[in-house]
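A single chain, nothing else alongside it, follows as structure tokens in the form predicted alone.
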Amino acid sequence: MRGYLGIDVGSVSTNIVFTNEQMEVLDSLYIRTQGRPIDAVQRGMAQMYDKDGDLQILGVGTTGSGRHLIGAMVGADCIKNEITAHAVAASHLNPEVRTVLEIGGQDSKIILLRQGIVVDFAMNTVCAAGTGSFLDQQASRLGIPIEKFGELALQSQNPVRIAGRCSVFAESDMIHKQQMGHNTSDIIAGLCAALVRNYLNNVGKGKNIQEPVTFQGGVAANVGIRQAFEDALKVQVIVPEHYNVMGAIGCALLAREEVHNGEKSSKFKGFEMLDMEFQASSFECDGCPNHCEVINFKQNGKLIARWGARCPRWEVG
């Protein structure tokens, strides 16, 4: 099969898609990345290759946290930050998308789109109320699998009002309203309410939210929290078919751009990276008052990628 894949690496989840020439989804998967996203990467991509056999890459992108890793480790031919990833594949999907809604395992995001152009965007800088980790910390608490957490709040009669301007006050009140006698779908409902109120008065500030809205990233999946941003923005929240791994989508479209429908030649390693071994180390330098810290990454003991710095001291050739 031929076509192009696209690498999401995050603090919390991995996501790998591989599309054909059309740009068609024929396989994803959506893994953790456990702190060891070099692992993840491998045990993903051999999990694909096992199950979908001969794969001819035409192209490969990286986004994500760990995509200069992962994009010297594989040889992508672009490397692009996740407001650019997942603005073009929600723009691919729904060429009208003016709003995007991004929540993943530890951060989220806005972007405002308009005729297809990021014209803003905001991430989350301080708290990560909200976000996919937190929510599956507050599940487990409750003891209820994160799979039945937007259901439970969809049969909510009566919300409590949660404080949710912080995940530490939320969890707090959380706990006293179980001590008052709330019962759990009141509480979860409450709790949904509130995370999409701290959303948007912190990542969604200022910002000009018009239709169509779409909801992308991990947290998608809860049902809870669409329908407390429908019940906030009073519009319509889309989630796509493949909310959770848009970004490994969008990158692999821009790797198509990159290598021009596959007429150039792609860098990607090929499918014997698998058995290879990947070290990273940094340093500091000390070269100026900037004290850079410059990361050094090593294939089968041989430098191959070097990032960090601000100026070419350490360049690679």
Contents of the next structure:
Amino acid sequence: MRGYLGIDVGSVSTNIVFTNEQMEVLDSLYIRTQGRPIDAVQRGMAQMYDKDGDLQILGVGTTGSGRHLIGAMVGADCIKNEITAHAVAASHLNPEVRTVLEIGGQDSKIILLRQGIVVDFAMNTVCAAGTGSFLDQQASRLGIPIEKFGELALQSQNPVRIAGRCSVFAESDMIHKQQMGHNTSDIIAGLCAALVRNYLNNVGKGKNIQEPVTFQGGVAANVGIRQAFEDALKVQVIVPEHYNVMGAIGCALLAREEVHNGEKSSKFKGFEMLDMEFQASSFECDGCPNHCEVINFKQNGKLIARWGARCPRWEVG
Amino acid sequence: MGKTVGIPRCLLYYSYFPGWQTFFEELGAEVVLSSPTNKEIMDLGIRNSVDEICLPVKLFFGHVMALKDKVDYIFVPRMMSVQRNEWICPKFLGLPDMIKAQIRELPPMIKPDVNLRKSRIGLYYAAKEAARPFTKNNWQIMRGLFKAFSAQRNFDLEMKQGKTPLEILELQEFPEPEPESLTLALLGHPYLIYESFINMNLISRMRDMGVRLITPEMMPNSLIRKNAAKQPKNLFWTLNKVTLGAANYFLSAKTVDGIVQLASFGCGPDALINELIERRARREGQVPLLAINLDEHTGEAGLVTRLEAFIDMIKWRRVTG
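Go ahead and give the structure of the form predicted together with the partner chain, now that the form predicted alone is out.
Now the full complex is given, and it begins with the chain already shown.
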């Protein structure tokens, strides 16, 4: 099978998709990064390769916060930021789309499109309140599997009001409500509403949110959050089929563009890569008072890339 | 060999260094600069400053710490006003006091009050005060001031011709932009947009991406003032007035492909003015605006992601435009 590979290496999950030449998703994987992106990508690609041994990769794209690391590892044709990747994927699946809400592990963003073109976007600032990691953390504190979180929120009759401005305060507010005797589903529904409020106030501040609205990223799995968005925005919120791998789909699309639909040969290193040993290690440069933390990236013991320095001293020739 | 005067390489260094340097050298002093901001200076600044001030002022503390044992005097002007009926941010007014209260074993400070709010004669008093450790000779002071004026004017002219202080003062070189490349306006306090450590080499990043840059320092003052006056009320912060005037101009003249606006976390005037700019940008809706808040965070990923996405967006608009 010939096609394209898209890899989105996020803080919480690593997503890999394989599409055919018509850009239909044939296989998609959602793996927890667990702090080891190289390992996660190797595991995921091995899984794909085991399923279908004669995959022929025409192009590879990487995105997400680990895009440069994994891009160097697999030999990516296109290394793109996640905003562009998400926008490309959303407008590919639905050319009409005008608003993309995206909430991932540590990032949340809003992208406005008009006639398939990004006209404005915003991302959360340094605060990660209201993103997937916080929901994860709260789910495990309450002993609820994260997959059930949304359903439970929908069962609520009287959602309580939770302060959602800061996740630390939200947590103490939740504990307060729980000690007062509110039931869990009401508290969770309150949390969903609080996160949405926080998102719309910070990320979506002043943005002209128009239909169709799509909601993507890992958190889109949470029907409670989706419902809270619909209640707050008074519009229908569409969750696409491949909501949790949209970034990966986007960079597969961009990779296809980069290799001109397969006319140009890909830089992909091949599935032999699965047996190679990749190692990233860091050291502190003592050349000047900046003390840059420089990262060496080695493939089978041979240095292939280096980054993290503020000056050209450590550039690989 | 003359006495040494230390000048911290941050804050208004990017605006007035050529004038200051010439003045002190004319008086027979030797000017010593701290090294360009690095992690050590940043850490020193954060450790030794008060908690509530903005990042660039914290950085100033770091530069003073880096200089203090190497010089006979340290130059910490009390910049109150550089323009009639306007003020510089209050943190600058209190700068010498904050330094004195926080840092032990300082060399004597040269801390003239620079107050031109009522009249430009204020500059003469400031020069006289700054010259005190070196001379009382009025004629020498006037000559120093005159030469400082002309050095400063040359510097300003070079900026008007499209050079940044990074190229003039720090002798950095950037690739020439292609004729059809994007033009972006980079707005914000000079001590943010030219401070490569805090903004994670934003200018060189943008220039390496082939972007042609315009900063407020390259624009005619009259144009900036005229456009700042579009606001119903007159602003009295000089530096923010410049940002606002430049933004208002680009939002209506549409001579750039986009605007990148920097703000410092914890800066009161920025919080207000940048909100005004964002609102106008939204209202007029023609020129894309990217607002970036800078703080102590050293993760480059956030900045790079936003910048790349912004440039992608503009290019995409252009192709389909």
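Between two forms, the rigid core is the largest collection of C-alphas that superpose within 1.5 Å. The structure presented is a predicted model; accordingly, all values stated were derived computationally and were not measured. Numbering follows the first chain given and starts at 1.
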* To do: Look at Cys288 and decide if its Cα position differs by 2 Å or more between the two forms after superposing on the rigid core.
  => yes
